[in-house]
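Here's a solo chain for you in C-alpha cells, the form predicted alone.
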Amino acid sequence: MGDYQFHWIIVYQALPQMLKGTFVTLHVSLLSMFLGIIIAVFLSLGKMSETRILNIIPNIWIEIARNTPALFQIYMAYFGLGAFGIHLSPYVSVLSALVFINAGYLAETFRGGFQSIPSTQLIASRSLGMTRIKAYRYVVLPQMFRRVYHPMTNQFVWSILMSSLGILVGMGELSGETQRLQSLSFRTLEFFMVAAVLYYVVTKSVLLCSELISKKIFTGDI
C-alpha cells in the first residue's frame, strides 16, 4: 500500500450512518422480494395459460426483465419516467426496478415449480369440492414455494447486492451512504472496505437464516 495511512477512527465515528444505510438496503430488498413474489405468481400462471391473450404481458415482462441490465431498469424508472412528467424518488425508482426484475426472474422459477407438481393433485383437490382458487392456495402454492425455496433465497441475495446500484440515482442505501461519507473525509478505501464487510455479513446472515429455516421446512424429506 506504499505510504498510505489508514484512519479507521473516521469510519468508526460514521458507522451508525453506514448501519442506517444497511437498514435501507435490507428494507428495499425485502420489499422488492415480497412484491416481486406476488407479481411473479400471476406472471407464471399467465404464461402457463392456454389463453393466448393472457400470455402477452407475462412474456413481454419476463423477456425485458431477464434480458436487460438492472442498471437500465433503474435509469428508466428514475430518468426515463421523468421525461414523461412522472418523477419518482430514488428509493421508489430502485424499488420499482428491483420488483420488475425479481418478478421476471421468479416467474420463470415459479413456472418450473408449478410444472413439477402433478396435475392430478389439482384434479383431486377440485374433486373434493375445493374451488380453483382454494386448490391453488392450500395445495398447489405451498408445494410450489417449497420446491423453489432455494432459488428464491438466491434471488433475495441478488436483490441485496443489486440494490447498491441505487448509488447512481442518489439513494441513501449502504453504497450511497458510503459514497457520501467518503466524499466528506476522502477516506475512500477505509469506507468501502467496511461497506464490503457489511454486505458480506448481511448476505451471509441471510443465507444462514435461510439454511436454518430450510431445516424446518424440509424435515422429513427423503
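Rigid core here is just the name for the largest C-alpha set that superposes within 1.5 Å across the two forms. Residue numbers count along the first chain shown, from 1. Note that the structure is a prediction, hence the values are computed from the model and not measured. First, how it differs from the form predicted together with its partner chain.
- Core-superposed comparison between these two forms: the CA of residue 124 exceeds or equals a 2 Å shift.
- The smaller of the two rigid parts turns by 23° against the larger between these two forms, as judged from C-alpha superpositions.
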The other form holds:
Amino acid sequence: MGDYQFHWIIVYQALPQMLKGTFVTLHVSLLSMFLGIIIAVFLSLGKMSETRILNIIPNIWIEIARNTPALFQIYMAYFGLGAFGIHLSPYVSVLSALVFINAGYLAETFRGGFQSIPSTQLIASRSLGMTRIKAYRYVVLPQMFRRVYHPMTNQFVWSILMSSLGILVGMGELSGETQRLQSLSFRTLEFFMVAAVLYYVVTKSVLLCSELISKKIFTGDI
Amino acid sequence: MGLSLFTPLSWNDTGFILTGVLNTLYISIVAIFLGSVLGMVVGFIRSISKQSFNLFMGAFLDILRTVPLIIQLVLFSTYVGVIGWPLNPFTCGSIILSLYTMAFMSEVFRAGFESVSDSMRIASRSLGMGYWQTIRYIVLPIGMRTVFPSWIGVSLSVVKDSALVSVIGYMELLRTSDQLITRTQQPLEILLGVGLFYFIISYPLSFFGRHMERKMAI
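Output the form predicted together with its partner chain next; the form predicted alone has already been displayed.
Entire complex below, previous chain first.
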C-alpha cells in the first residue's frame, strides 16, 4: 500500500452531501424511468402499427438509442443542442438523455412482451363475451406486465448506473458530487470508494425491493 | 480587429479524429477479446462448480456489475497511482474494461454451457469420449452456438462503454471530439459525426445478431 495514509474523516464530514447526491441519482433515474415508460408505450404502439408512416419515428428513435453510447447522448443534449440555441442545465441534459435511452430500450421490451402473448388468447376472451377493452385489461396486459417486469427492473438499474455519467457535465448526482467533493481535498481514493459502496447499496436494494414486490404480486404460475 | 480565438474544423483534423477512431476500436477489441476469454473460463467454472465457490465469485462479479464503470475506472487508476505502479491510461482502461466485460460475458457463457443438457454429456461419455473430449467436441460447439447472439450484444455494449475510458485520459473518439469541440466551438457537426461512427459500427452488427437469434430460435 506504500505510504498512503487514508483520511476517512474528510469523507465522513462530507457524507451528508454524498447522501444528497445519492438522492439526486435516485431521483433522476426514477423520473427518467417514469417518462421513459410513457414514451416507450407510444413508441412500441407506433412500431407495431400497420401504417408505415407511424413506424418511422419509433424505428429511428429505437435504433439511435440502442446503437450509440449513453455518453454521446448526454454530450449531444449538453453541447450539441447549443447549436439550436437550446441550453440545458446538466440535470436536464442528463435526464433527457436517460429518458431517450430508456424509451428506446423499453419500447423494444414492451413490443416483445406484447407479441409474446399469443393472439389466440385475445380471440378466446372475445369469444367468451369480453369486450376488446376488457380482454386487454384482464387477459393480455396482466400477462404482458409480468413478462416486462424484470426487464424494466434491469432498465431501472441501468438508469442508476448511467446517471453516473453526470460527472462529465458537472451534474450534482452521486458521481458528480463525489468529484466536486474530492476536488476540495484530493482524497480521490476515499471519496470514490465510498461512492462505489453507495452505488452498490442503492443498486442492491433496488433489486431486492423489486424481487420482494414481484413475489408479492406475481402469485401462481403462468 | 476580427481576431477569433477559435479555428473552424478543417481537413487537417482528419488525422486527429482518425486516431480517436482507431483508439476506440483498439481498446474495444482488446477488452472484448480478453473479456470473452476470461468470461468463458469463469462461466465454465461457474457452470460446473460448487455453491461456495460460486458465492465468492458471484460476489466479485456482482460488484463489477453494480458499480458504475466510470467509478471503477477512476478508483482503479487512482489506486494504481497510490500503490506506486502508475499505469498509462490505455493499460488501466483495458484492464477495467476487460474485467467489466468478463462480468457480463461470464453470465452469457454460463448460460451457454448450461444449455447443453446432461443427457448429451452422458451420451458422449458413454460413447467413449473423455471428459475434456466431451467439452471440446460436444459442449463447446453446441453451447457456443446458442450464445452467439448475446455475445454480439455484450460486445456491442463494450464498444459503446469504451467511450467512458476517456475519463482517465485515454484519447478515444469521444475525447478527441471533446477537444475538437473546445477548439472549434462546433459541437453539433462533430458530435453528429461521432454518433454516426458508433451507429455505423453498432447497427449492422446488432441487426446481424437479431437475425441470428431468429434463425437459431427453435
